[in-house]
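Listed next as structure tokens is one chain, alone, in the form predicted on its own.
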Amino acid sequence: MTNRTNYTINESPHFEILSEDQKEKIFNGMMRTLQYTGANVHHEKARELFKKHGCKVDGVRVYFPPELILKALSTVPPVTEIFPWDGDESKKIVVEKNRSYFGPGPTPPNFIDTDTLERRPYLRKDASLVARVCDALPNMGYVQSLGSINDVTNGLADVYEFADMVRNTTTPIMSWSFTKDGCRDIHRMGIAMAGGEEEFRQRPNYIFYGEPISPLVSDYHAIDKCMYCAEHRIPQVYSPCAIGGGTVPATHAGQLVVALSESMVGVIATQLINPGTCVIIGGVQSILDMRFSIYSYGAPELSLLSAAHTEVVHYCGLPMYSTSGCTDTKKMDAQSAMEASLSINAAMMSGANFVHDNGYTESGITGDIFQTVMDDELISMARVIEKGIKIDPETLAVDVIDNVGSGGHYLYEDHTMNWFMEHWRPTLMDRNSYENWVEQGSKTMKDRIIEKTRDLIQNYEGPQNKVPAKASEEIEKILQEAEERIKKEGVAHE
């Protein structure tokens, strides 16, 4: 007899698309595209770099052997930790196989005003909003801006973002620059709100996300902050936004191959500077609608993608960045809600690690809190078919059965009683009875999301209180030291 005192079987239920067969196909052909097609490095010290360990470079092309590709994967590490910087272990983010974290977006120049729902630019005071937000929705696992500030010294929005959001969210946050200055100060600003750089190295609290360019480059921004990341040890994405039909093939597997290779590229520059960096893949797979031209974030293609190069991604033994929550219509509506629940759940059930793009309207030009705020809702359901089904004996409650026999009901079972709560409650669903409801209201769902997302606004404090003094100072000297080198900048290109 098999003992299984020692483990579970299928505890957490994860869907395949590939077969093992299909998934080695796809790595053999990033294999061959980054042996024999190569990519576009535009970054001296980098071909350098890739040069001086056996790479084949031929002007801005570099052409990477199949043993130096094997050996970076060999030592991205299979667990890395981020920590939200007050301490509390409850927010501490675990990257490992498996493991989901939800998030919003960076970067649309758009936002939905949460007092006028109308569409407007994005604006400072926004990243604050949205960061107080997520910090109180549960099934958000890290922050991201949704969006791109507006109102700040141009080339300052990564940096204000990021300084803003810092405080008013303990949920270890996934940042974003325009130029390896900008890394640099996120970077300090993150020292500063673990009280050092030792304190940063030992317990880093944000993720640092680049994105080369569809088909096949890394232009120099995106390897030079790369390899910043990957020399001070910052946990990084470095994932591309591939186009089906557009900037790689309109067939699905040709899409994962190009994009495949994009990624590998940054897996290789962490690991020559840096052997054990956590590097994570993946990225925004979808397909171009040729009809409207629009890059679709609720295509259906998405979730299929995503689902499948999450495997692939996992093949390769690295953790997966991947889409969900988001929408092409203009507003929250129905069909916002059917793209993002088929994304979510797509996402979850793939085992994807860190999952973004929840609020994201208007096919990624648009942030919509009240989206995210409903996505959390969608989240929390899903994860309930992630749990799958534990099965001991006092699960099957076979006695209890027999106690209540034929013909009986367990409502006064102490059995029900130690295990109704386990039951998933909404906080958005309706439930109520016809006559409950028309007496609360009749409040639509949309009606429901306005009134929690404005609830939180107004009511939820967030950590400001527990900022520490000298990093918030430390934080507004970064500010203003960048303030001064865009300054400068500014006048030596006059």
Given for the second form:
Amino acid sequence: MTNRTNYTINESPHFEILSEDQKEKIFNGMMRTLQYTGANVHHEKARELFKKHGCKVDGVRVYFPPELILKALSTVPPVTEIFPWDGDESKKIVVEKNRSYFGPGPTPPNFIDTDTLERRPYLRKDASLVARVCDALPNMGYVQSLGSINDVTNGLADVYEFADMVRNTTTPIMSWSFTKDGCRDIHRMGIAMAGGEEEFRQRPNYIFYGEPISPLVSDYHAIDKCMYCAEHRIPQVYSPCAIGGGTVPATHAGQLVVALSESMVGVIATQLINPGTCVIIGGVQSILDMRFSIYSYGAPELSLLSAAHTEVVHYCGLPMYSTSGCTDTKKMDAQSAMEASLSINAAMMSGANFVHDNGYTESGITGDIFQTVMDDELISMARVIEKGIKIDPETLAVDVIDNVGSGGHYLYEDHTMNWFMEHWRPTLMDRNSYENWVEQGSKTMKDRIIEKTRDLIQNYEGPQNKVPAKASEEIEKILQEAEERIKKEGVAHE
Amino acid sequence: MSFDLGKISETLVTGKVDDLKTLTGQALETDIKPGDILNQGLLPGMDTVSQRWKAGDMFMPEVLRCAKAMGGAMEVLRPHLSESELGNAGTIVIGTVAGDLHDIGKDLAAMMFEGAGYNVINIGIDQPNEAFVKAVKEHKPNVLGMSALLTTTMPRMGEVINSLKEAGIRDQVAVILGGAPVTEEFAKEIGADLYAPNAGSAVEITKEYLESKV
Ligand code: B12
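Having seen the form predicted on its own, I'd like the form predicted in complex with its partner chain now, please.
Zooming out: every chain and molecule, the one shown earlier first.
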């Protein structure tokens, strides 16, 4: 057998928006912005840290020298692993370039009630439900809550959410919190589930999510939480919701420069505090609709910007937190499916690491688990394209082609028997004949989504019974202490 | 000297900030009454803008540019206007409540009020309850606008209203609320006067309300 020189294999499709030179331009735009425009950091300790490492500080404004940025980027880890708390290797997350995990999004105020299908405030019971349904969905690689709980003590929605979710899914959770206090409570729960502090360090079981503010601001709590996570080596996201034409330039290139710059402040902080700790950037990148004044979650620009941002973030050697599967519609309909299809496919092709907001409707105001279930199917379709086409003697099948010749069919061939199972099979898409479709109740896509979702809600138990009793007790204790904390200190302000 | 107030309306609609300021200054040098400059020049221009905006013929940056031009013209004109000539286009204090850092929606609303001729005091984001009360005492606005984008910070709005009551100044201002999670029912519940689902409708809702009160 002879090998062939200069023979290239595409393991997967190649999708690219920006060239190396263009990425470099955006990167340099970020370096220039942080050096000359600087960024506001509303946290004295953080400013002191930056100053100590060569930043110019003027009031709350911090100017970052290029060499500090490069140094920070040199210590970010190339690979980080995040583990399901029950040790199930199939649900392990490997944070490395071009490996994509999809999930829901955090914190909308409302939820689509799974019984009435009406929009109402998000409740505590919804967090468990979302966790359990996502635990069952094969294409949800990590989990967020799709809401912020309205029926617990004000200021504890974050802590209750994690406490309930972690006991209803083994899929790693991406948590959030109001302040460092919530962050600490959640971390204690993560440790309880891991079985100890050292165990958590070896096998982190959740990711934390925080946000800087466009343009170019790190508020006290955002950077405070960021530093806490860095100290404790909690893998974290530090990414803005940049509003094109509103909080960042209307030009996509300008948007990427600003979004990258404000996120880089978090990257630098984490690497100064604890070199090698995992930090992921990206965020929601979309436009302000200048006709309806909403931040659009269904705009094609969201897909374009997110994919381009993924390329720039990977150029920096960082993992990307991207966006897909979301919509501006109010009720599940053709628009929600159209918008979700486009963004899911673009996110998949771009190779973003974590892709959130699968299940966001009404531009992020309402979480909808039905949308997540639909998105799950769309993600599995996009994975077919992601896989590309394998070319080798077996798949080329020249012998089989010769055998069948012209005319005839392939249905009797062993080759077909060996390979047809590779074809993608739908769980929701209708491919019935008209007659069968009528016979089975003339169900629309919406009917089928509702049916599948409710079936999971009723019949899928999730890992509730596998939670170690000790961990569960510890979680209850942490919740109680959190209640006492809020009673004593109130909802924290800076 | 004859002066074409229509030109003021036209210039406003094109959103030329400096030109409109100059024109307003020129009009003031004639014997046209300042009230007429407002009512026959600037406001008809803003009416055209708001009609075009509603019809989808104009987009937000264009509308805001016009609003800015209106604000500039009002700076020149306001000192010459009597209280009655100012009418409802008085002063609005607007801000985002404590613990809430969402900025842009509140700013949009502020700019829209500016466009309607209001003197806008934008006190910024993350404003403690006392800051709202203090600003109302200090600026004596006829409208107080509060923004909250978080369900956790929405209660601050009710607290501010209570503080205004305690300070005995609740009746002096019309309180209008906004922000994505805020609803009409919530506004009623906590005793606000008005709620606007978006910045575009806020001015109109306020105008109708103030007119219904006189
Ligand atoms: C951009 C954004 C941010 C940015 C804000 C940047 C900035 N410079 O403002 C950043 C990243 C900082 C941010 C932070 C957070 N956010 Co935020 N954010 C958003 C987002 C995506 C868009 C808001 C926006 O600007 N929309 C565009 C503007 C034009 O619309 P608007 O603000 O609604 O304003 C319009 C009307 O409401 C009205 N209006 C607004 N104010 C007023 C005032 C008056 C007087 C009037 C008359 C009218 C009016 O007019 C405007 C124009 O029509 C929303 C989702 C959403 N769709 O609303 C989430 C959202 C509001 N955020 C949310 C959350 C949870 C947070 C964080 C807690 C996240 C975290 N884990 O840290 C933090 C909180 C920080 C803080 N303490 O405030 C949740 C709120 C959930 C809840 N239960 O309340 C939302 C709904 C997103 C979500 N689904 O999770 N956020």
